[in-house]
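In structure tokens, one chain follows: the form predicted on its own.
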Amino acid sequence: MAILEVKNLKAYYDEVQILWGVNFKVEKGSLTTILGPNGAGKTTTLKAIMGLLDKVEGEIIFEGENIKNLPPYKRVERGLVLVPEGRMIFPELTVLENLEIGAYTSKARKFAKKNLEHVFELFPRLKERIHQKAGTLSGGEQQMLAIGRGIMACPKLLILDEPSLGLAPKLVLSIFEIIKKLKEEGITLLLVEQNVHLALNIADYGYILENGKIVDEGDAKKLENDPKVLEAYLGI
């Protein structure tokens, strides 16, 4: 059963239309990736998905119904969560504060103290720098501070944006092996990846996005071993 499926988006900057009749679903308990070249329009696939576009057309519809006309905060309460590119976390405050900020839907309240012990279950050194500034974590830290704080807004889906970038192969390999370990939990998650061969690594499901249309989809395994996709689309 999908628990987003997204028909035939169009999104625009402006005048500029930058997505071109998208369509893609995610399955309850999936990992689903999104892969393609800089510039194909992924993370603007996320940002309409969120209501983060003032031009979107098209349906999305998440748990059976249409979001498109939610305010971003409404998408949030209902369990749509966004890890953005670029982590933006709140540099001044601490960790335990941008976790904190992470519980702001009254259901997240509710189950704050649970999720918090979850988030450190799987970030130790979250929990050993609880009072520090974030700012002065390391990207790694601050990547895992993000993701964190998505898992405190009580996700039924879990977007993830490029959430290996900038880091250091070491901190990549340690950041999937907890997006992997979400996935066992039973989190339903999206990823949008630059890291092809890790994404597929892990995913259920892949589509290619290329000049903002989906150009191919199919089981990730297939995707990963087929030469022809990943040199025509994605120069490898």
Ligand SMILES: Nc1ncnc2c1ncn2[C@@H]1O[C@H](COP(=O)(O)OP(=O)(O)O)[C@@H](O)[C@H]1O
Second form
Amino acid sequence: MAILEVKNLKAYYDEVQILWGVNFKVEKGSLTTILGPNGAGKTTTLKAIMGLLDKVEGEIIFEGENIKNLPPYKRVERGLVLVPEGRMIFPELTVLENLEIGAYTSKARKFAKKNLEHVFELFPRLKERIHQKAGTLSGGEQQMLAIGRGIMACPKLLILDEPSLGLAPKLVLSIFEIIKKLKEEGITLLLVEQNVHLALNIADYGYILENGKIVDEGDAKKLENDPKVLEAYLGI
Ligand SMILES: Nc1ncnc2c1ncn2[C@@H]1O[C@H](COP(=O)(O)OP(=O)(O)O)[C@@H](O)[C@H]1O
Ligand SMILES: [Mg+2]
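Since the structure above is the form predicted on its own, I would like to see how the form predicted together with this ligand looks, so please show that one next.
Below: every chain and molecule of the assembly, starting with the one above.
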């Protein structure tokens, strides 16, 4: 069963159309990835899903209901949680304070203690730095914090916007390990990436977004050998 189904999604900044009828699904318990080059409209798609854009058309079906007209906080309350591109942590607040901010819905507050333990189990480095100001963390640690804050919100679908962006190769691998672990724990994930190989390696299903349109889709293993994907990303 699909937890999220996006149908004919169109989005605009002022009069400029960015998305041209995007369709995709995320099956419950799956790790689905949306791949595409810079400027393809990946972040715009995620912002539209979260209700962060002024002009959006189409349907956003979450757990069987069209949520297109719900305000962002109601979507978060339902379990739709975005870890944004560029982390967006609060640099002057401590690690703990940043995590607590993630638990702002009433359900999340109820589960805050349990979720915090879960975050520290996944990211022992954050536990060691619990009272450190977030702005003094390394890039990789800030990404862990951003994912941790997402977990604090009790996600039914956790959406990650380019978690590997700007990280050294070794840290990229450890972030992907964590994403794999979250999947194994049964969290449904939507992963947006430019890192095609790593994303397809851990994903079940993938979509290719180009110029605001889905141009290809398929099982991750199949997409990895797809001539269109090879051509677009490897110049073969
Ligand atoms: N706030 C904005 N105002 C106007 N245009 C924007 C804005 N944000 C993004 N865009 C444009 O929308 C297109 C898609 O951007 P984006 O969704 O960020 O792509 P991606 O995440 O795939 O790199 C780009 O051409 C970008 O310049
Ligand atoms: Mg982006």
